[in-house]
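The chain below stands alone, shown as structure tokens; this is the form predicted alone.
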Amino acid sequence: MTAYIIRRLLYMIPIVVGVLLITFVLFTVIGGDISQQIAGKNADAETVAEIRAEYGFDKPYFKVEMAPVRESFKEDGFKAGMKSFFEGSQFLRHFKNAVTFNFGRAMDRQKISEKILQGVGPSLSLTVPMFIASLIITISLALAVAFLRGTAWDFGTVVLCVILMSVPYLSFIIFGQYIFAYKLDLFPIYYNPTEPMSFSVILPILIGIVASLGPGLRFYRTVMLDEIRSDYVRTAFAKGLTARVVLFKHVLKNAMIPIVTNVVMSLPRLVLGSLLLERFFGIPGLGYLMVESIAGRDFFVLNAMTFMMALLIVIFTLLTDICYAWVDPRVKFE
């Protein structure tokens, strides 16, 4: 398990260096210099030329001038001379920040990672919720449904799954706004930042709940089914064990490496948060963060966002295999 661990990490480094060089060409090569933007349609030329002396622009992308960086090693030593290697392009400074999670400013001259820090919280508080009453309604219904297949219960759990499924996100978060918020005055519609965190996500989290309930409990539905035709399950149920012993210790115990697959998979995304139902309820999450960068072009924090998904994704995608060998005795590591 150990050396599958340490073949796993070292993998990781080539992809994260492939995120970084495809976000560094997305966001500074293809989307230009951006020093007049950041110092506004009336800055002098001076100004614009600090600005992109500060944000590295001035540098070539890839290639470094290694005189000054010999000369640097020469006369202050190692620490400014590989301080002097990652200023020398741009890429290398795109990297080295990344790296170091030292994600400079955004163009309101705010840190990005004290944006990122304060949008985790209200991410978390919409998510988490809405992730963990998602999986346990999806996976007892599955289990239901799976248990009851073939009649007409599980014929229209199908159809309202179809018909879930074949609904836009986008239109559950308005027909929630229109009649809960507005309509009803049940909830409000936009986050008050004076009111508690806790009063403002009710609705966006039973909007996500609803709106997940389609493809999640097709999901697990589909896994139930292959467990509960294995023979084990006809043994179970022949020596008289309840329906409740059966399908929840041994069908669901069976049934976990696609389980944890789609659990793990989808942590990452609790920590980015969601973009529309942040969007749309004003929640101020990292969702939210990103829908403006876009807005405001602000390519310095879609470069720290783009990076910590990919990030995020890799660890767990690594996690997803441990958990397998956790769940599954027979799977093992070689």
Second form
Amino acid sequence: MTAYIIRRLLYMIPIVVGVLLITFVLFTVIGGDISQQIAGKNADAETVAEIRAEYGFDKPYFKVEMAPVRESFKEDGFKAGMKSFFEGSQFLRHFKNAVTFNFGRAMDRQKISEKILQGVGPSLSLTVPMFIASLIITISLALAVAFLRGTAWDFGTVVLCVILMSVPYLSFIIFGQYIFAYKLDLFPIYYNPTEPMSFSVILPILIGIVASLGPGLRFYRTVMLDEIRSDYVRTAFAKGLTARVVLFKHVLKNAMIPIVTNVVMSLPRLVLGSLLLERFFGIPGLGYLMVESIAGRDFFVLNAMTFMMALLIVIFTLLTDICYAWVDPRVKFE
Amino acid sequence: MSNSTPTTKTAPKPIKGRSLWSDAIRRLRKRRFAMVCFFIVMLYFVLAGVIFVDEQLKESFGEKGYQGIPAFRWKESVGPSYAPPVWKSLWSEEPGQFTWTPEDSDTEETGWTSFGTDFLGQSTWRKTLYGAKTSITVAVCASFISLLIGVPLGAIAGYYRGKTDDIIVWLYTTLATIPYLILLMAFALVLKGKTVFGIPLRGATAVYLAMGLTSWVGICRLIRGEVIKRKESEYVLAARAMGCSDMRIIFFHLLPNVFHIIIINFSLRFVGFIQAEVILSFLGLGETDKPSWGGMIDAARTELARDVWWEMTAATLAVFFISLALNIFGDALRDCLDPKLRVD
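In place of the form predicted alone, output the structure of the form predicted in complex with the partner chain.
What follows is the whole complex; the chain from before opens it.
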């Protein structure tokens, strides 16, 4: 088990390096030198050069000039030498910044780490209730539908799922906002900082639940159907157990593995929030930050957020695998 | 005597075998509803094709007076700003008709549009029709790019294993680690406005390139798994004994046998591309010079405050019908093509 965990931990390293390479190529190599953009149109050459130096755009992409680094090692000691080595090329700088979580400043000169920390709270207050509520609703509906398989109820639910899946996500948001906030005036249209957050997130949460009902219900229905067809269910019914006991004590417990996998793997995405819902209802979370940075072409923020999300997902994948190995003795430690 | 044994022997009639494909098509034909959905999808494709041809003709024969098919001339203004659809009069006192003065004439005209107009007075109906071309182009090109990357990579990884496999698996695991929407937006953002190999990436080109480059992971993983499963089978062994090269075995023996998986994946992935195009256009990363469903939904954000609901509704319905048809047809296709997945 320990060897397995260590091996899985070591396997994280190439993935993290890969993510760093992708973000580097995307935002630095293809994205290009944007110091002129930061400095503004009327900035003089000196200011631009200063910003170029601050963000390291004046260095080569990968190759490090070793001569000054060696000199720095000799003259200023190990620490300064390492520093000049990591400042030597844009990729090493990118690597160092990401690993030390020091992402520098955004284009509006605010610290990126502060921006991200500020956004986590609002995002979670939107996504956590939405996630829990839709999980409870979809799983109980899926159980009911699996129990009533082959009936008109089952067929109707499947049809409803396909219909819900086919409506564009944006239409749910825009029509929901138009009808319930603008026309009927039941909820606030936009987040108002003077009001409590809980009031503003009700409508986005409801919309999010409805929008996720289609794909969620379809997935859990398949999971439940796989279980309900198995022999142990027939045995349990033959023993004379009631439907309630069979469904909740037998079927649900056995369906737990795919459900838990699905739940754990969606957890990191909760932190990211919902890009579109936050954008429409003005909730100042991470999704909002993301959309803003896209509109402002702020590659520094995008880079930091992409890396943080990827890191979270890597860690959660690791946790899932370890839990798997721990819970299910059939998993082999290859 | 004469009826006991026939004097002339005829060769037994050869029994015609049924291939996987003819079998699947036969099964699919029985599903009336799936065929209706297939017809709807084809309608969208034909519409996109006709608009494309019409546009090309207009480009080449524009000076000679070819104006194009009226229903596809979305640029013209056909009425005043935000003229309501004519059937609004069905339940409101306000008539759907309007009088307006076109820019190029002084006389007042009376007219009506069945789907209303937008801010510039362009017809919502024509814009919706044109949106089909934008969406289908993006989805088809994105699918092709992602298949072109994913299928060979998956097949090679599964066939050779070892170092090659490790590198390809590392590549797609890394890509899969980044949330899809973020990756897609990042690609679309950095590719927009760039020039690659002399091809300027404007509008739709950047969108489908970004989608294609980010969405090959799923098909690559599937094909790799299937190739690993099948590369020890007899027909591969026979091909190798005949002296076929590795490439021949991969592309002429293994891939045709997993082709149905590619088709199923393609049909279900297509919906995702259409919906992603809507989101990208909405975020301002998509086609901006020409009408698209995402662009129409984006415009609706400001329009709804003035109770202009028709543009939003038209775009939503357009996306809804093709997604619904593709979802149902894709499911039927999977049931018919993959016997293992068939549920009785």
